[in-house]
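A single chain comes next, written as structure tokens; it is the form predicted on its own.
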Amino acid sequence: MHHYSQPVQSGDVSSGNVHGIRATGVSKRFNSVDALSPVDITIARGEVVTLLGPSGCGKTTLLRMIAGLERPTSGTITIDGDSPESASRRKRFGLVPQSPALLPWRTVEANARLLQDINVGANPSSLPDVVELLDRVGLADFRDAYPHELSGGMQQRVGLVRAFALDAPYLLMDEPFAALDEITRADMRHLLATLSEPTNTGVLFVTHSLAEAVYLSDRVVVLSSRPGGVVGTVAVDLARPRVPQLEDDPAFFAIETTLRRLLYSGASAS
């Protein structure tokens, strides 16, 4: 049965180690306005956690501060027992934005190696060979094109690779697939479900999409309007590996429903 009800604690970070992502009674406010209540959240290992909201609840705000890139008003992060500055240095995760800033004089193949190079220094020694990656999203025969040259899926489709090259243990991403039609996007969430479901890789992923958090998640937190605060947690009790007909499954549209429930009692309350 699915269920909804305040933050769970799961996988490792449980069990009291420090291992996985953890949030605790982080909050953010900028000048006189308050975006973020306090709110909890844990991400374990192999885990896929959506963040799902209205415009301006706080999704990303809390993502960012994750990542270190802003600081919270109140509360703690720690990935694996660190400070999101120090899991950033020692390149813990990979940060997956909105658009795949590509860079135009680099082709497909070294825009995938981008991270790799820079991180030359702190990548472990065996890395994810970019050319399979490529291969597995359909871009193998695109290696030397740029990106001038591809439209927008094939674009997010390279920043994906990207990411997983750097074969970092976590991964956040904010709403990297928004700016994409419909269709694109369905077969975006189909292949990062391919590339994230053998790799035991953490993924904290922002959306305002039913069907996204649905598809990918193995627990959606829903956040309240602003100033956001966790409305409830979603456990998406369905088999794994996700195929694209999971979404005409009647399980698929129940998770659809009470989501959808949530975002609504969460908008009246604010």
The other form holds:
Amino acid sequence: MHHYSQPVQSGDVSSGNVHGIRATGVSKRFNSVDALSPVDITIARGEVVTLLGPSGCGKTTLLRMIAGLERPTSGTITIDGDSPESASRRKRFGLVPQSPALLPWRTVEANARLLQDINVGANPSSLPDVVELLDRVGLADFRDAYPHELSGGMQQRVGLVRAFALDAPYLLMDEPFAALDEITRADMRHLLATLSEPTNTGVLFVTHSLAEAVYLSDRVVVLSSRPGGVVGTVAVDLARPRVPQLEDDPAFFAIETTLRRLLYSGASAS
Amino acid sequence: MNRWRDSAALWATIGTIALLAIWEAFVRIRNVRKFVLLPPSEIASTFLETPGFYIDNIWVTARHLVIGLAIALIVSLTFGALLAAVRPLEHASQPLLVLILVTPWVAYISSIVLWLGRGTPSILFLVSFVTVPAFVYATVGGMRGADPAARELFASIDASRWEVLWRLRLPSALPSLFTAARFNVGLGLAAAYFAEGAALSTDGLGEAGRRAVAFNEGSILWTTILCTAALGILGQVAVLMLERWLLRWHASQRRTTR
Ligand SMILES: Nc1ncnc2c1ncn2[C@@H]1O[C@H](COP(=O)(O)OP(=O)(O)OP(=O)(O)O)[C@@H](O)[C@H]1O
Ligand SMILES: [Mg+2]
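Switch over from the form predicted on its own to the form predicted in complex with its partner chain, please.
Okay, now the whole complex, with that chain kicking things off.
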């Protein structure tokens, strides 16, 4: 475990900056399957970085390695200079999985509190008010409901609140809206944008949706098909706060088109 | 409009009355011997002659059943949690569990009595022993079946083994544990009845039944049998009510609208 914290000194002192999530030359191989070619990626606090890539290119794998749920085959990952394992021990990640993964025996409020209730020793001194967060995502009236009484979109909103309630410096989101219909999806990205707006949180967001990528991100990293490698990185310099009208802006389309071209070139490359 | 058609209690009552009527009529018309089958009316009158005797024995057997099941549950949860965490151990324990399931108690009860002595210890041992496998399977299966995405969520903030067990795995195992409990109430009751008769105990429904057979008392035997059945139904209802309350979040407890 300890060799994870060592590369920090050699790799990052030269750049003079160990802050943020830094993945350097990270690759993954499962038995005989090359899931991910070596990639470099950084996410600073207060920055939203999106991973865009064809299905099976290793996006989930990369996210899971950053969260300390999987070991890289090669390369190093540091979180504010720390190993992923140590970062998860200190509750540095708010994870939003693809399925909401709500516990059916907990009410909405208890589910939203789940990450606060576990590994309590690592909680920050003050935690966000879950009730207030639920109110902000429009679930105030459903605090005592059980997950099976909610729609898919509402369940995913609870999943968002659960991650935000941790007040972690980094949010890792793996296609949280993939199972939702187009309209709910658009609502959800607006909601996510407002939720994360005033914070100093670094967000790694995985998606298949170009609109989602442009709307939410500061930077989009496009991966090629399996084994994924970085095809290109596109900066999204649209004004913040992001508002729904932005999606009609020509600049928005222009970035979307750039991303689509990159995505398709990466998909046909291998 | 469909209210009366959907009333489960109403139909269960009608079914019970019909069953008793057919039973009574069958025994009277065919003139069945007392020892083979007793009509419900005579069971009722036999019971009312000495209600204290039957209620005392129901109480004794109920205690054997509940304590035996509680021991089995504690053993199974501890053992099951261990097996769910260590796969080789699960494989290694299969022969033992299967052996307990398939070996007839009749075959080894005398050895148990010889080992643990007559009465309560042997009875409790048998009840727990035979109900452990179903509880263990339910624990292991339920704990393994915990939502993988939820497990990753727990791992992402380094939840301790204990937290994963208590907050995720155990609740995930509750539905299958209740299914096993319903099965085990019947199995445990049969084991308690049998062991009471065979362990040279001085009371309990099984012992009352054994004596009735020895003294050729058909009406006492059948009244004891029905008391045992009543205890079984009571046990099932108790499990069901506990399940309703503890699993109110679960799909099986959802009211479907038609
Ligand atoms: N635990 C595992 N064991 C073996 N192979 C795996 C495992 N996890 C992922 N893979 C393989 O690694 C590759 C990348 O998987 P990954 O889930 O990271 O893709 P993805 O980019 O998230 O795809 P999608 O967009 O469909 O979710 C796939 O070929 C997959 O089969
Ligand atoms: Mg994925």
